[in-house]
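One chain is shown next in structure tokens, namely the form predicted alone.
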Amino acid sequence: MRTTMYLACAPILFASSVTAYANAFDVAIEIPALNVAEYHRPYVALWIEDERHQVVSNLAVWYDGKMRNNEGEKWLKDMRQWWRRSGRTLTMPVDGVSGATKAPGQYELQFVAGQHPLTNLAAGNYRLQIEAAREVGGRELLSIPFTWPASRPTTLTVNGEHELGRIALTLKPE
């Protein structure tokens, strides 16, 4: 009985230890609380671009997907850079990428090499792009250059001025 229980658990322990050491990165996003008369949660898009400004992977798109008749999709084009480079060719919602808008606060996204949406991220130089647009508000685009895969643990940050707060990209090597 004890031997059977040990063998049944062994694959689970092995699988989790492999995942813990894969190349990965985390993105911490701050959506600031704004003191404005009419507040709407921002639409936010995160994607990776290569050195030629080509979209390599869409990481996240936060928008209001619950509006009647997909009305929330028409505001996606307000994230102009994302829309021009990738958004207009997508059929929303995108499984594993799109989600609901977020209230002011801190959010963390985690991505692992070889898993969606980093399935085919080759070694090279890239930029993490983060764009936010808010109804009756502004628009902001931030960029963090990085090299993949990481050779050592690294955290890169950028600070937004109005629609986004601090953005941190933490690279985790093998």
Contents of the next structure:
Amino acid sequence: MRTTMYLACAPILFASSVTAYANAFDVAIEIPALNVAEYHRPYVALWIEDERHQVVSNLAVWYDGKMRNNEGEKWLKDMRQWWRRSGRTLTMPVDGVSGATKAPGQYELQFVAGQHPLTNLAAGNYRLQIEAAREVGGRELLSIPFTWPASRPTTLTVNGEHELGRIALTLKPE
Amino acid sequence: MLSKKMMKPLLLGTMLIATSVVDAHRAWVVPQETVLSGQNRWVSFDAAVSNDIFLANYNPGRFSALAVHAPDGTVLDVQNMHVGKYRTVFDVALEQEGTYRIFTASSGLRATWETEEGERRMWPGRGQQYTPEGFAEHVPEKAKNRQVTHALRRMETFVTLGAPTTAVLKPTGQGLELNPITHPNDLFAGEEAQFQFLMDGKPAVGVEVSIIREGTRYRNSQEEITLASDKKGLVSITWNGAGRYFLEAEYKDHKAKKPATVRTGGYVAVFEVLPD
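Would you mind generating the form predicted together with the partner chain now that we have the form predicted alone?
Following is the full complex, with the preceding chain placed first.
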């Protein structure tokens, strides 16, 4: 992940700055506020897989890593698809990938190909997968298929129904 | 604490699963959950003999011979076993990552024949043990409808902490066994699962397999899946949605070792199938 850079330079510098970037994309994630009696922040996993369900990059895992005796790891498997596709072979926490659970709200994540945690993606068809599971709540898995690299800047979206809100993937070709 | 010990030898003549299996009641061992994350987790199990999958309302069975194969091959005991009126309950502690097998296996010989007067005879009788000496003493070498059956039974289920492993899945070469092509703790409702049946280590052709999803009391039909293994011993299962499943398989042929004339294999397993 990298912080957004605001470019306010002369056009020629702007051009050279752009070429210094590799292919990149942003992911906007909405965690909806839910009107329920007992609310716990969801566990959320974000990853890219190829057409054969092979995980290409783990991008983010939000879970409770602060509990005594790592007890927060007990619920990682509730993100069932993430767990079978890669979670169960990882040792938590994963540097640059895992983080704390998030309160309801909008989150923007930015990734650059070749920069941790996003690997260099070979040209091809992929799916951005996002899975959320909430204690005493539900589970939801959303998928955004995309082709890499994009020929022009593109925003693809999907709307969750229960545990996730709007998810937007913005592809930013170099 | 867990005790490590050598695997219990299979005892000839003991039918560990309650004999009421032959009355069409089903013996089962069902884990509360099968796919776990984290460290040092426990799984609670229910076991019983009943008609309804997995409703404990008949008898608690006899599960004292249950053993656990840990991912590294050591043999563990189950813990905290309680026997109630209708149900046996126990725990398994998962201290290693990988796949655990919770099982019982048994084998026994039984001879049946008819006297010249047409009376049916059986040896050993209920509660008696098979011994070669007893066999020679009690069973005639020639008799009408003489049949000596070598019956081998296995019942098992699997749980996995972390990533699934395959060491405990290796067939023993004894009795009717399931050789999973699809890992038994990696089953999903929308995916076909493939299993191979082996009899004494060789592909078992024509095994009759019955598969029933839990919750039969909440539907009008058993929704039983019936299959027969192909010439490689394989079956492919399309699940009836997510849930825990009872699988029962039966096999019979005449390739028994002397003095048996017939060998039969019985296999029961419980699997959990997760939603996609």
